[in-house]
Structure formats: C-alpha cells, structure tokens
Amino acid sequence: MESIETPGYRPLYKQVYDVIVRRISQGEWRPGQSLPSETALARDLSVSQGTVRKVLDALTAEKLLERRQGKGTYIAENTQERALFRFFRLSRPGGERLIPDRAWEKVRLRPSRALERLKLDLGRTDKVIEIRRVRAILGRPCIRETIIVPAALAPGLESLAPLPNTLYSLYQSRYGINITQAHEELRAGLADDDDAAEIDVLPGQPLLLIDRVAVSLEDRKVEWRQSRCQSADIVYAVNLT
C-alpha cells in the first residue's frame, strides 16, 4: 500500500483512511465521481474488505462520501442545497428551516490583519480575500456576514463575484476544498448604526452573532466567518442525538 506505515506505527485503519482522504484531497476522485469498489480497493491497498468498509462508512459518516443504493459509493458534492442544509442552522421558532438568499456583496483583496492570522493561521505577510455581504431571507435583510479567505487558497476569488450564495460548493468545485467541519461560537449582542443601516433592525436591538472558522478535509482553515443575525422571529436550531 503507498506510503503506508507498520501497523505498530498506527493503526492500519488510520493507515487506510489518511490514503483515501489524500487521494480525494489531490482530486484522483472528483465531487459525484463514484470510487473504485471496495474489493477493488482492498487489493489495491493490499488490505482486508473489512478494513476498507470500515473506513468508507466512516467518510459516509462524516459527509465527505454517499452511498447510493445499488450503485455504489460517490465523493458528496457541496451542492448549494446541500451546504445550506448541512450548515447553515437558523430556523423559525419551533423548527420551519429558513434559506438565505444574497441582498448584496462586496469582495476584496487586501492585508492580513492580527486577529485574522491568528484565527486562520496566517503569516504576517499574507493576504486575504475579505467578503462582506448582507444575506435576505424571504425577501428581508436579516443578517450580515464578514468572511475572510485566504488568499493562497482561493487564488482570484475576488474577481468572481457575484459569489454564489453558499460558498462551500464554489470552494469545492473551483480550489478542490472540501469542508468538512465548522466550528462555532455563539452569544448574543446587540445592533449597532450599521446593523441597522444594513438589515432590518433598530439600534440596541437583541441579535445573534455567530463565530465560525471552516475547516477543510486536510485540516486547513479555509474561512473566518462573523455573521450578525436579527434574532425576533430567528433561532439557531440544532438536533442534538
């Protein structure tokens, strides 16, 4: 098997799973293309079926593959349904899913600054891809959102907008970068003058400000999104199982 180390080393599950998410990551396999089977893959990797379905169920898990029935396993695609869905939380009171659609947008090429080096892991002297844009749901401006990229990942971005609604699919389909993770922090805040300039609400009023950083199949930090949300008829919902 490439690259694969004693099994005293790690464990040959591990072993298996870094080569198959290295060889999705370098693009051998593109989003919707389906994998070889897992016969195929056994030999290939010179393990056991059982070593490779264990692992291939784990990647299913994790929303990076798909099964389909009676066709086989598939790279997911971060569709825009489908990110939105995955990531993005908010909701009516009591559970009504609610899908943003892009007010307006201003995208940017320009210097790193303290804070976004430290959340995204930057050099002092690299640059960033900054995205500001108010986000409407049915019609009313109720949320908007700073996002810094950096600009060693998405070489260009800046001259692509209009940006699509949900970024992760353009992320995947343009860069090769697949989201596998968001993580976040949430509180509660209050509006300012340019909240109420930009989205429907007073000054003082109560909003719901999310801190997220997406995180890529390798483990890289691919954006820093600040996103301030009116919360009078919003929640942030989440399942917990």
Second form
Protein chains: 2
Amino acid sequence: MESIETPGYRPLYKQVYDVIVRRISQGEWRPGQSLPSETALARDLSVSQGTVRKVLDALTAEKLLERRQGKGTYIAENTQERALFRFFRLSRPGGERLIPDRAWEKVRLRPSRALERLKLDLGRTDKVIEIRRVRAILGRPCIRETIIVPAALAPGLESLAPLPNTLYSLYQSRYGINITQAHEELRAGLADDDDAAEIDVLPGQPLLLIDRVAVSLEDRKVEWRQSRCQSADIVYAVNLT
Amino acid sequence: MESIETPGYRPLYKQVYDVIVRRISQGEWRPGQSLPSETALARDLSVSQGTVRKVLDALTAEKLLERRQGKGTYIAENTQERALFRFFRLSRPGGERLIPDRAWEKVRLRPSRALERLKLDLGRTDKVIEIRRVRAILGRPCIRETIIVPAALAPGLESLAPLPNTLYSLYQSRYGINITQAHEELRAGLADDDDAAEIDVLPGQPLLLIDRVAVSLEDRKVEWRQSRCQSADIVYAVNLT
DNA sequence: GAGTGGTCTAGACCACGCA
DNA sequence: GCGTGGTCTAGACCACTCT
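Switch from the form predicted on its own, shown above, to the form predicted together with the DNA and output its structure.
Every component of the complex follows; first up is the chain already shown.
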C-alpha cells in the first residue's frame, strides 16, 4: 500500500486520503482525467471499497474531485466558470453574479518587499511576479488589482501575457498548482486620484477593499491579491452556513 | 417508520434525514439534549444503523448536531460563543476575532414597510419588530445596526429588553427557531452625521455596510439586519473553500 | 463492564452512461 | 451488457465515557 506505516495510529481512511492527495498534487493523476475505479483503488491500496468510497466522497465535498455516476471519478478542473463562481464573489445587489473582463494589465518580475515576504512566507532573496490590472464589468472599469505571486512557483508567468481572466485555471494547467482555499479580509476605503484615473469612480467615493491570500492543495501561499472595487452597484456576496 | 412513503422514489437516507430534521424543528428533541443512540434510531425507523449514521454525519457537518464519542449525539446549541464565531465575521486585520458588546438599543413593534416585506417574504398587514442598536468593541462604539424581525415569529420580543448580545441564541431558546444560514451582501459607504453621532467615526469616512438575511432550519426568513461598521481597524474575514 | 460513537469490512442490489 | 458510482445492509472490532 505504498509506504503507509502506523505513526501513533491514524485511521486507515486518513492514510488513504493522504496517499490520494499526494498522487494528485504530484501530478500522477491530472485535472480532467479519471481516477481508477473504487474497486481498483481498493485492490491497489489493500483496503475495502467502503474505505476508498469514504475518502473519495470527502475529496468530492472539498471540490477536489467530481464523481459521475456510471462514468467515474475525475480530478476537478478549475475551469474559468468554476473558478469565477467559487472565488469571485462580486454580484449585483440581489444576487445576479457578475463576470469581469480584463481592461488592461502590466506584469513584471521584481525583488520581493518585506510585507510580501510576510504575507506569502517568502525568504529574503525570493523574487515575485507583480501583476497590476484593471478589470471591467460590462465594459465599465470597476476593479483595480495588484497581484503578487512568488516567482519560484510560477516561472515564466511574466512573459505569458495576456493572462487569462482567471489566473487559477492557469496555475493549475501550467504549473500544477491547485488553489483549494483563499482567505479574504474586506474593508471600506476611499477612492484616491489613482483610483479615479483607472476605474469608474470619483475621488472620495467609497471603495470596497479586498485583501486575499490564496492557498494551494499543498498548503503553500500562492498569491496575495489586493483589490479595490467600485461599490456603487456592486456588492460582495457571502453565504454563511 | 412514521409516514415515510415513496413519492417518485427518494433514497432511504433522505427520508430519514427529513424525519430527523422535522423532529428537531418541531421541538421533539430540544437543543442541548441527546438524540437516541444510532441503534435505537435504526430500530425505531426500521433502517440499518449505517443509514442512520450517514444522516447523523451529514447533520453534524451542517452544524445542526454534535457527536461525542462514548457519550451520544446532541442537538447543537447556539451558544453565544458559537453564534458569534459562526455568524459574526469581524476581526482585527490579521485574524484576531472581535467580540462586540451592546452599547445601547431601542426596540419597538410597528407595521412593516414594503422593502421589509420584500426582504422577509411578509404579507401586507404583517407587523415587524424593529431593533436599533449600537455595538461597541473594547468599549468603543463601532457598529450601528437596524434589525427587522417578523412579529409573528418572535412574539413579545419587544418587551424582552435588554436583549442578549447574540440574538440567535434567543431565537433558538425562546422561540425554537434555529438559524442555519445567512446571506450577506457587503458594500462600502460613507459615514453621515447620524453615524458620526453614534459611532466612533467622522462624517465622510468610509464604512463597511453589511446587509444580512438570516434563514431558519425550516427555510423561513427570520431577520433582516443592516449594519454600518467603522472600518479603520476592523475587517470582515471570509474563508473561501 | 455497559453503552456510545468511530472505523472497517464484505456483499447485495440499484441507477446511470456507453458501446 | 458491462462497468461505473449510489444505496443499503449486517456484523465485527476499536476508542471513549461513565459508573
């Protein structure tokens, strides 16, 4: 069963969970592909089908897998739509979801700053890729973003312009990085002259400020993103459950 | 098995799920109490223990139940701490959670307004209870709230002052209403003179505006809450998963 | 030791997708 | 018709709590 020892005793299903997550994160199974069937996995790992099922169900709940009855179990793909739906929370008041477009972007590779190293757990000499961009909604520039990515995680990202609308699908397809969670902090702020020059807002008007750190399946901090959003007819929607 | 028919065919575990949710929402089992054991429930409902387990695990994931190995399965209580942790997302930048206190409050019973009827699915003649209050953090008034509750759901609420810090524990303990989810929309706004008079902010400073509708286990809209939060050193924290 | 939930197994049958 | 995941069952043993 591929080096599953018993360090102080972990339940079997947790050991199976770790094996499967490791295989996915090491690229043994790739996004969009199907896993072996439950019975094949159970035989391979020398556990019962029920134990495999418990793990696959858990990973499905975490949105890392997708199960299709009659077909198989697949590695979830961070498609554009899916990533937008999952990690982009802006909508019209009342609920209608909004889809942002790129207005413009500037990408460069540069040394990291102290705050960036703190946010992303980087070392003193690590470089970062800085993405500055403005996003538009229905043709109207509404969001200014500064995105910081450790250069070591995404080599060559700075020369891939134009970047796709959702970076997370790029991280997954090109760099094998699965973004599984993000931590956000929201504040209110005031638009300054730079904001007014780039997005559809006047100086002194209120902006919604979003500070996000995105984390990968392997628990690495992959991206620090600061967004400044026009807040006149756009809201940030959350469901607390 | 208590009137479980097969309307077009629902899986057994869904039928069991419905029965258990109904018993909880009808008060047959009350918060803090323990449910019968898995084996007793299985016998009672004429299903296998595994099917009962699947349902209890699901309800535990939804935070409606709590399971304690060796002791039993309990109806989750919306204690102050728990409700704050689950539904109050304001914290210091960086993550330290904040605990609000009541500064003052005014409660009254009055006819509903059109927007309130829309938000809470009320009829033309339904009355509401309006709670206006200011909450303080570390002694500093930071949040202005207006809370609207259908009078029919919480009779006598207007004469219960002073209200507890977390209304949700009161809804549960006094009215048998379990708040299981809430939908929030966040915007940025500017402080006006009324804000400046009541909370620690100057006119024209940015405020975080939160619009929340809380929903019960039975899918009734129980509360519409509008909050205006000082946003200088308070952030709204979200984990996207 | 008795009773509870937690883990694990083995096997049956159903529902779905596809060739 | 075959292979897949989805549901359901029955039973064994473990880990924890309380008396």
